[in-house]
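Below sits a lone chain in structure tokens, taken as the form predicted on its own.
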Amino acid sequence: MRQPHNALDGLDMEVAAGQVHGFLGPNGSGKTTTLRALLGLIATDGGAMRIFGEEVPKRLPHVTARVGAVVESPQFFKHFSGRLTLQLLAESVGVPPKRVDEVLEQVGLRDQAKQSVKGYSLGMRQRLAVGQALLKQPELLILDEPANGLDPAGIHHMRSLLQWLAHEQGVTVVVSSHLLSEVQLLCDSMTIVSRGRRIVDGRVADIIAGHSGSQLSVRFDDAGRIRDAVEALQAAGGGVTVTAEKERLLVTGAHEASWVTKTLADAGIYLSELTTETKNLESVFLELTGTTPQAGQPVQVGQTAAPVAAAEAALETATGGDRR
């Protein structure tokens, strides 16, 4: 008999108004489940969720007009043009026809508006999906992998659009994405989850700064000396953490780079390169979620999620002037 599995287990998340908020986690961490539950697409068996202070899904009809969303792969009638697709959607929700042209311009599909959707690339279909989410001029925009299928120019355009919506128009944007480098450029704040629980949340810059301890990259002319170098550094103490990779060592916690150089030289090991590395969001994410860039398999890490009440899956957005 299969054991019950909690897709969300004590997830508590609050999103500030007028920001781009990243919602991050490994595959299977509960991101899409959270968004689908919030939008009433799946049922939950516990916890509380609110949008603009209204409990959902019970009060979802009262806030639907203020929310735009794209969750998972968007589906369209492939023989309809992009313009007709948005026109029909606009009519169904009482949006003026002129809004269709505004949205097509915003998502960069004005020149392809007359083409049928079946001829659209994956990136163009993604733009169309974001366009339909913008039709109602929502106060809260929820996007699951908005950069999916976009080329670099398209990603840049999407980033500029979302930041303009948040910072100039006051729209609250929640973005779930696996493109960590893009999240670092795009988002003001973020929540990282793993196994259905929140690990950390806050401003992106603050989270990176809080986990950006000194890290040195050490290389050798003879890669065969890496194992000897690990043993020498560990034997010397100093409270450092040493990680062996294929062609280099990563040393964290050394007070001075010269200590690494001297310790290895005293052991008869001479390095060919020593550089200081600044952590980015990707390295912080891997550290916090317990995954490694080599194998991508879970490992035990020092920081764990804070204790939270089981079965409390709460994504709350308060109605105050500074929270949404």
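Throughout, rigid core stands for the largest set of C-alpha atoms superposing within 1.5 Å between the two forms. Only a predicted model underlies this, so the values are computations on that prediction, with no experimental measurement involved. Numbering follows the first chain given and starts at 1. What changes on going to the form predicted in complex with its partner chain:
Here Ala235 counts as shifted, since its C-alpha moves by at least 2 Å between the two forms after the core is aligned. With a cut-off of 2 Å and the rigid core superposed, Ala244 has a Cα displacement that reaches or exceeds the cut-off between the two forms.
If you fit the rigid core between the two forms, you'll see the Cα of Thr261 move by 2 angstroms or more.
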Second form
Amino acid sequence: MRQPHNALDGLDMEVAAGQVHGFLGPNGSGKTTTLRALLGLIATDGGAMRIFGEEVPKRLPHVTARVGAVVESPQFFKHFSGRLTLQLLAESVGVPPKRVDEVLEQVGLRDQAKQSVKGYSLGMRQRLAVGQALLKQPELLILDEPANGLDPAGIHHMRSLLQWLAHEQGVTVVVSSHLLSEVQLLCDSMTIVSRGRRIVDGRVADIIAGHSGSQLSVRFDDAGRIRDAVEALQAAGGGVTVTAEKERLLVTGAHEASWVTKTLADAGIYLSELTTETKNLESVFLELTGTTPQAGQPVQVGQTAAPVAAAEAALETATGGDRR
Amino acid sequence: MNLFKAELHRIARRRLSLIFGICAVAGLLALTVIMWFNSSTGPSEADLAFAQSQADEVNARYEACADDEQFFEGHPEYGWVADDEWFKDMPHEQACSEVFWADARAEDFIYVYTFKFHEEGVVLLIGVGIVTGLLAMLLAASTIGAEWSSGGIANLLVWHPNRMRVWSAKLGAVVTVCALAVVAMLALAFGLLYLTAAVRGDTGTLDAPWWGDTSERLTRTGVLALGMTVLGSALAMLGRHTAIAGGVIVGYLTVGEMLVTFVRLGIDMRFPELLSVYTWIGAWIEGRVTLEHWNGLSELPETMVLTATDAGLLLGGIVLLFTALGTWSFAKRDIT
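With the form predicted on its own already on screen, would you show the form predicted in complex with its partner chain?
Full assembly next; the chain just shown is listed first.
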């Protein structure tokens, strides 16, 4: 028998209206499960979920008209054209046919509307799926990995579209993704999850700033002065950590870059370059989710570097079904 | 209502619907052509002349034999008659009539089949109804199964979270399509076969009792087709894939009946036909089937009568059971 495990456990997440909110996590961390549960596609053992203040999935029929979602990369009926695919869906809820053309225009498929889906690229199918979600002019748009399969131009178009929807039309957009650079460019706020739990949430810039620290890279014309520089900085105190590398020094914990400049100058050591190294979202994400590769330890693609003890504890307390 | 109409359009626009439609009409046309060329109201002048010449040839050989008492002696082809014990004490003329055909007539050599609509038409119409039902069952299974394998169900539920409403709309749409297809095919088949009988055969008398009996049997055939369609949908909903539903259906129709035959051979049962679904289908359509069991001791067989009500209860129960399972599965299982 398969061991059950908790796909989601204690996840607490709130999305403010009118923003693009990123939902990040390693593969298998529970992103898709969260979205499916929210949309009533899978049952949960406990907890509470609300959309527009209505409890879901119980009250889902009352809010469905205001929610557009793509929770799966749909294959569609391959002999249907893009337009027919949208028309049938529009017809099923009484959306007027002219809305289909508007959406095809919005997602950049107007010229391929009569083509059968069989001939669509992965990116075009992805855009068609987003088009489906946009048909009913939703107030909340939930997209699971919308950038999957898109080329750079397609990603740019999608990003512009989603930001326009959020910032100009007031649509709240929730995007799950594993493309960190994309989330950094696209989202206003985000939630990072790992192993079914929330790790952090807030504005993207604040999260990155909050975990960046201040790390300074210092170089010299004469690499032989590195050892002298280390001694000078450590002797000056100030609670800094100094790490010598082959060509440079890394200084962390300094309040001001000028303190480093002055300390070295007082010691008769003149630097040739001083730069502040800011962490990007990737390094913050790897640090927070515990997926930073360790030297000498092979890591499978998408593997969460969960401590063994924590993984065992999760299995012991499992009560839910076997979900990913 | 919008969802139901959208589902109807989805089925109508599917390529499989078009293919099945073409196959059904082509099959019906092929049947009509076969009946058209096989049936005849009577022999032509040429047929009669040819048959007469055949009869004359046979009679001539008999007379040649009867006229010659020594006909069989040393005859290269029939010399064996003279040596055969069976013919030893037989009068010569009788031996000739035993070997050759005496008094052959032209009608003995005329093979004419006349399609009698009032007798055979209803059997063919029932066949057309059942084949249409089979196609509708496969189309229904494919319609539901394709939605599952394409991820369309998950997307549809995002729009229509009430699963029972979605299932009802889909079931309603496939049943409607099946009903329309059965009515259209039966109407077309009736017209084509009646025309064939009128031109190339015999329509017979289609009186009130004929209409009463025929409409009863065809109505039950239509209901059977609808039941098959619901069953195909339920199996696809249960298995969440066309191939699973198709596999169960084709598997039963091929291996299932074979297994029933083996079971019949292996167990001591008075009416083993009860194990075959075809027996029940026959009882449903015909309205009454009598099964016989000969025990070898009595002169009359033991009998068991299956009525349309018996068959309807069993077949309806099977359809209801699988529909309930499919409904439960769709309502309760996660959409992953």
